[in-house]
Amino acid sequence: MENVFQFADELGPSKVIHVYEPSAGLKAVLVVDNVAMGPSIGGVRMALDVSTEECFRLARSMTLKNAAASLPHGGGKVVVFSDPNIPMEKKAVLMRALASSLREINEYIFGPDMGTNEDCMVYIKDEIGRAVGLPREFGGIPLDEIGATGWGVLHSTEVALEFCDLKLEGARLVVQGFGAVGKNAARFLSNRGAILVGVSDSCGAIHNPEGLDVDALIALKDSGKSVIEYPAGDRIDCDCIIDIDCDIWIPAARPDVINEDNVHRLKTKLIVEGANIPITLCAERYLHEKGVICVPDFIANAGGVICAAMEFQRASECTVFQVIEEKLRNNTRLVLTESVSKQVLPREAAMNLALQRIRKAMSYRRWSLFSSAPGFI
């Protein structure tokens, strides 16, 4: 078992819970990071290669994301050790067992993430009544269906382009990871004039410098096929998506896809992080030194959690789109303006924004009185 205390700092985590339910075949980890601003909210990620460390890093990202978006929630995350491609009836068993095991952890609100969806949230809702990202039939706002995260990526990108002296019309776009976030980001950006020239999924990538038909690619994915079956482009390996020359590069898949070993291969002017923790800090520093603007994950992809939090508050879908647009445009401009004026990484500017709000909230919490005690972690 990993030493969870190696991840602890002044912010958290508040709780780390390992869940094992052999009768259901469930192995999972919950990290409740920081709840100073309110109960934590975050997705349930399902994959075979997840870890406690990844769960903590994702929970921390949610803490920062919720704070930067001024939501009344802290950060949390669940990782489930399982194949995300198992039949839905088996997922239902896992989700019900997970919810039942964490029934008493009221400071965590379940949401969908990679490997889980709105149907999974219904099973959790049915068990314990505490989930967001539900289908419309159950009073939810299905964030993946409406493209809430992609909608936020669009507006973050539009603002960031102002700092690159580029226009969205005619900008060459590459999307790494064509799942719920990637395909909706591509759809919204192409509708505003961007030209998608490269896209990848777990099976491979497709490249066409003349442009790809976004609607046709989405239809392929919705039918259960890979983007590599798109007929009008060059098939390349997944990893080669990094090498495509473009203006905007959007990572929308797994953590650490850009790192010290491959960051030098990127040929872009702007990166907008649609995925959580997709680029290592050293790689972001390298990009900054090369003049490439990198909008941090917890700023750029906050649309999904804003949607989830507003669903929890019974807001309307129309209001959700308006609030995502307002918050993402405002926060992206704040972060990039500070980055330019103080000559710091955009991530550092974003951290300053989020931490200021978290520490303010912590100062009102009774348990924060102990934060200066000797030996406190």
Second form
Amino acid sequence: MENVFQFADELGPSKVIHVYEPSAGLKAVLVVDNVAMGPSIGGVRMALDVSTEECFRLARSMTLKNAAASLPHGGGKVVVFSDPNIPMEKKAVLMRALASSLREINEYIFGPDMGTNEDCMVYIKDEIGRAVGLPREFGGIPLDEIGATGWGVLHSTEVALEFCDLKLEGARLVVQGFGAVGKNAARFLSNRGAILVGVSDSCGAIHNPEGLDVDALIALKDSGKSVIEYPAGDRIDCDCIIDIDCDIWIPAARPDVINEDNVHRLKTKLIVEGANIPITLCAERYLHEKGVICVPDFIANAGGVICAAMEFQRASECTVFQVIEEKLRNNTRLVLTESVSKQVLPREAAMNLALQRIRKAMSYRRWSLFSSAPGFI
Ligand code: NAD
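Compare with the form predicted alone: the form predicted together with nicotinamide-adenine-dinucleotide:
Zooming out: every chain and molecule, the one shown earlier first.
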């Protein structure tokens, strides 16, 4: 088992819990990171190849995201070690067992993530009552269905384009990953004039410099097929999505997809990180030096968690769109302005914004008075 203290720092994680429930076939890990701002909200990811450390990094990303978006929540994440393609009946068993095992951990509010969806949240809600991202019939605001994160990506992209002297109308767009985030980001951006020239999913990628029909691609995915079934384009390897010449490149799939080995292949002017931690820090530095703007994940993809937090507060669906728009536009502008004026990476500017808020919240914690007293070891 990994030594979790090797990645602990001044912010957290506050709890790392491994869950094993053999009768349900459940193996999972929960990382509750910093909770100074409030109980953590973060998704339940179902995957076979995620380490505890990666789960921690994802939880940290939620801490920063929630703080940057000024939400009264800390960051957390669950990884369920399972094939995300198992049938829903099996997922239901895993979700119920997971919820039951973590019933007492009130500092964590369950939400959907890769491999889980609104239905999964209903099972958790039914078991312990503490889940967001529920379907409408259950009083939820279905964040993936309405495309909350994609809506935020749209607004972040619009503001970031001003910093690249580009317009959205006619801008060439590539989207890696065509799930809840990718397809909604593509839909909102193309509705405002962007031209989708490349898209991928786990089966492969499709490229057409003349443009792809986003609605047709969504219909394909909704019918259970891959984007590579799209008839009017070149079928290329999944990984070759990196090589497509474009103006805006949106990662909306897995972590670390852009790294030291492949970053030099990107041919774009702007990257808006729809996925969590899709680009390694070294690769972001390389891009910054090349003049490519990267809007960091915890700024650009905060739409989903803003929606989840608002659902938790029982807000209405239409106010969610307004709030995401306002927060994402303000934060993107704040971060990119700071990045330009202080000549730092956008991620550094975003970290400063989030850390300032978290440290302030931590200073109000009861025990911080004791730990800052003279003589405290
Ligand atoms: P999803 O499961 O709905 O979709 C993931 C997509 O990525 C699928 O189309 C899948 O085929 C594709 N994919 C998987 N591996 C791939 C690969 N190697 N190359 C290309 N495509 C690949 O997941 P999602 O909810 O859209 O989340 C995507 C990313 O965005 C994740 O990093 C998630 O943590 C992050 N995120 C999601 C939300 C949200 O609201 N759903 C919010 C913030 C961040």
